[in-house]
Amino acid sequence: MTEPRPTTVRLQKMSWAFTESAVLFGAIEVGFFTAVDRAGGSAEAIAADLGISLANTQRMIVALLTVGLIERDGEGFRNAPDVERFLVRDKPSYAGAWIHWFHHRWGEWGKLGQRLADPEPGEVMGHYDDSFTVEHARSYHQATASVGMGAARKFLREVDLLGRRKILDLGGGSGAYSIQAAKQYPEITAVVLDLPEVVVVAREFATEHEVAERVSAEACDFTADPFPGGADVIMMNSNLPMYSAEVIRSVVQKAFDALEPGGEMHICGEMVNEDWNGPLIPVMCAVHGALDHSTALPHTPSDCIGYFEDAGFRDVRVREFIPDILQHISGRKPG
């Protein structure tokens, strides 16, 4: 039998894929999922709750049913389980600000073809220029706070820090991992090392969570500046694909040298598969390097194991942390 003749259908669907993001972003902006939660009995009820036209409500219902964000519920509609948990406003688990966050890069992704023609080399962190402000840092970390704190709690369920005394949190942003560690372990202190603008925000979060006496923040380019001493835990979470192999290798070596004997390092980062065919989010995080004209490149689990072992770490292992998004690599300094 001959193989089926190729068609353009798959390519056409892919060319329309951006519309799925547009539907998601638009639904978050108008509070569509909140209206479904409150008034999902009919399209008319949803339209009335939102104060938009019935025609636009029906258009969105068709789209949201098709992409699986809402479901039929008798004659009415209900949110899909993950949508109900994370995209209904006023719920403690609401993460709409984070899911909507990448809307601001919409225009940049449309210029990817142009960016691919940019000459090399790029900057270590291409999109952090003079336009980056405290307000930019605050809006980003406020958007990520709910998922960041949740990831930190998960990390602490899987990693026993009993007996540890001092954490260095490289590029720690809001300080979510340090804050949660300080809450769980009263003997732990932590230092968030990040850009000066982010440090302001990290201190605000530490104060809000009532751990400012034990979670501090210092301005530091951790790719170049020396690390404070005395740490027995060093963490670097959710910023792996922002850097090249050369930079990550150097940071891991600096961490090893700075750690107390017997100390440990953890990276929860977006790693691509060994054959580079996914997962989608880590792959697209790597493509950001082209948009930002940075030196960032994808990293595989075996790459990361190499960085750790070459630095001198022992008991190095990689395991899944957040399915299809983050892998967790850890290692111990002998001593």
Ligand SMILES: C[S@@+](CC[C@H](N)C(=O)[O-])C[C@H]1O[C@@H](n2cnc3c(N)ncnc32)[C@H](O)[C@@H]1O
Contents of the next structure:
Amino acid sequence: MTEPRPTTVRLQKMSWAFTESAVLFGAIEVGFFTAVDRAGGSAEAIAADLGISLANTQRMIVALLTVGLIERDGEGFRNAPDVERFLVRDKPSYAGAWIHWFHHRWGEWGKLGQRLADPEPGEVMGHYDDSFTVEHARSYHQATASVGMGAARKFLREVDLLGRRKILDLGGGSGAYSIQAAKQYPEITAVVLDLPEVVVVAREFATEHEVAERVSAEACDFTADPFPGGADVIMMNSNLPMYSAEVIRSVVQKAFDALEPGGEMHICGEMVNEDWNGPLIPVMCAVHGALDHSTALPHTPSDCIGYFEDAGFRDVRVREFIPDILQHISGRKPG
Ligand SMILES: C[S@@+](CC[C@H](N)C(=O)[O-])C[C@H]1O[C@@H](n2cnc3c(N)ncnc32)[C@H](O)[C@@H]1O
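Please supply the coordinates for the form predicted together with the named molecule, as a counterpart to the form predicted alone shown previously.
Below is the whole assembly, all chains and molecules, this chain first.
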């Protein structure tokens, strides 16, 4: 048996893959899924609900059926279950702000080929440069919180913090993990350490969630500044792929040194497979480094275990947290 001769089909499909993101973003922008929920009985009803042409509605229907975001329902259409839960506006579970978030990187990704030839300055912190403002931080964290609060509740179902007293939440953003921990454990206080623009926003979230007395926020560049003492839990979530091994290694060591004896560290981060062949989101987070001129690089579970064990942590474990997106590594400082 000879191997089938390769064709261009797979490559052609991949060259169109960006249109799939475009259809998702466009549907969110016009409220297509909300209209399907309200008026999915026919293309005409959806068009009327949205106030767009029937032709454009039909174009979107064929595209959304093809990518599996809507399904046929008798003569009409319904949203796929995840779309119904997360992309119908006004539902408490609406996460459209986050699912649409990366639309703003559209133009930058189009320049990847150019960026690859740039010299490697490697000095820009994460994705953040001088143009980062409080307004940007606010809209960013309204988006991250739309999924982060749920992720934090899941984290707390999997991690028992009973008896713990003080959390340092490195790059805590909206403060989602600290806020949910403070809600669940009345004796816990937490400090969100983040960039000055984000600190303003984290305080707003803590106030909105009525835990501002126990969840504070302080400006700190976790790659350079010292950490306050007295914490028995340190976490750093969704920051891993913005930084190189060297940076993460030093942050983990600094966290180990700052923790109380017997304390624990957690990182829920975008790790790539041991053989570097996926999953897509952690891999593309690392590719961001080329667009941002940051130190972003891929980290595997073994790399992360090395950062923890070399710092002195014991009982180091990696488990899946959000499939294909976040792995969770934890370790304990000997008591
Ligand atoms: C993707 S968000 C994650 C927020 C939060 N941990 C969560 O999981 O919802 C990353 C956060 O890390 C912060 N960050 C990135 N680099 C940082 C640094 N060097 N020092 C402090 N905060 C940093 C960003 O400002 C942002 O708020």
